[in-house]
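Read the single chain below, which is given as structure tokens and is the form predicted alone.
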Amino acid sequence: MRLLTHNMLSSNIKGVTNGFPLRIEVEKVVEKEVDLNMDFLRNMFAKIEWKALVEASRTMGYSELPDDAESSMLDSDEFLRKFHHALLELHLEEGALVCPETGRKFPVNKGIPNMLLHEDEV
């Protein structure tokens, strides 16, 4: 699971008001090389919750992203490469996503998060 996906997911358990960002529990991280598309990154920047991306990337062992980012940084090739690596090349292969409010764990197996809810959570 890429951090792009993680940045878009939240816990939809009944009664949960603060289901984002999901905390990551890492068992296995894989880096998969992806072609750099700077236009894609510039377009996605405004849609990304930056603090959640930084926290998630650090949890997965990548600490190259700055704590804060602004759109003027999109002119820097170095910044775009680091953003690209965190967003698209780091994959949570095995682990779990944890609801910040309830602590419910959603397993991630072979890079696929299982966000299905139990009957009592709907």
Given for the second form:
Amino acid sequence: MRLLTHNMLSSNIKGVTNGFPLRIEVEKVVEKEVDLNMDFLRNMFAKIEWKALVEASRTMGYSELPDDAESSMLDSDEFLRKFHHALLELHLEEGALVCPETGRKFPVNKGIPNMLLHEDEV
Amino acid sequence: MLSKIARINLVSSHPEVYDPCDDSFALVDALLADRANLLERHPSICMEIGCGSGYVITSLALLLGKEDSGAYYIATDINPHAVRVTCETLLAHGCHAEVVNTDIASGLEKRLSRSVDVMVVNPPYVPTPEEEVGRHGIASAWAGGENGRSVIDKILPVADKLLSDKGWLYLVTLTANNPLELCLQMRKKGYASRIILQRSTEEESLHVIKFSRDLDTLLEANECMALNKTENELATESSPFTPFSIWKYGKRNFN
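Could you switch over to the form predicted in complex with the partner chain, since the one displayed so far is the form predicted alone?
Shown next: the complete complex, the earlier chain at its head.
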């Protein structure tokens, strides 16, 4: 699971109002090289919750992202490279996503998050 | 030459996962036939709900030129075996999609709201007793409840929430699902619809419907609502199936 996907996931448990961002528990991180595509990064930047991405990347052991970001920074190659790496190249292979409100853990195995709910959570 | 769609011998399988079949091929053929429009559209987020073997999402990624062309592919399935098989199929083709084990798009709806440019769905559309819906394993790939509509009727409101302003939804349906009624229902939410592929097999008659969020249709639907027209009047005034296209199929080789 890329951090891009982490940035798009919220706790879906019934009654939870503040389910984003999910806290990451890391067991195994894998890095996979991806070709950098500037148009894609520019498109995605507008959709990303920056603070959640910064926090998530630090949990995964990457602390190069600045605390704050604005679209003008997309002109910097260095910024793009870091954004690209955090968003697409860091994969949570094994671990869990934790609901910030209830502490319920959603397991991540072989890079696939399991967001299925128990009957009493729907 | 690289294939534009997934190769069947590279599609992974599992006893509890639905193998690519006529409906999967129909959906991929419809996407292939619409490829020029898809490329022109430059989708940045593409999503499949119910990815099963991964045949469709892999084909979509291949026919749009893999991920490096700049799209985020995300695929969901409620079946834990299916998400694994999808990952294997993607890997075998050198493609990447993010795969999430979830019910429809649960957990993704908030943040992906109004963001998905292209959505593809081959839902469980087979009419079955209602109690068969929601069973684990391979039954989740086909059990559709009354008229095969139980799961489709859950997916459409989610699609409406997730699709971007110019979002497209490609949906496989069966005649028994009442595609005309589905089109009218989506029209009220502001979608133009077109049957882009129809195919009859020995067992079933399949349609692939393309829904496009469209401002003119929304305005028209609002006007009709304001005039309190009934569905029947709407249906007779103009068919949502126009323009209506039927492809004839023989043996085709896409390699």
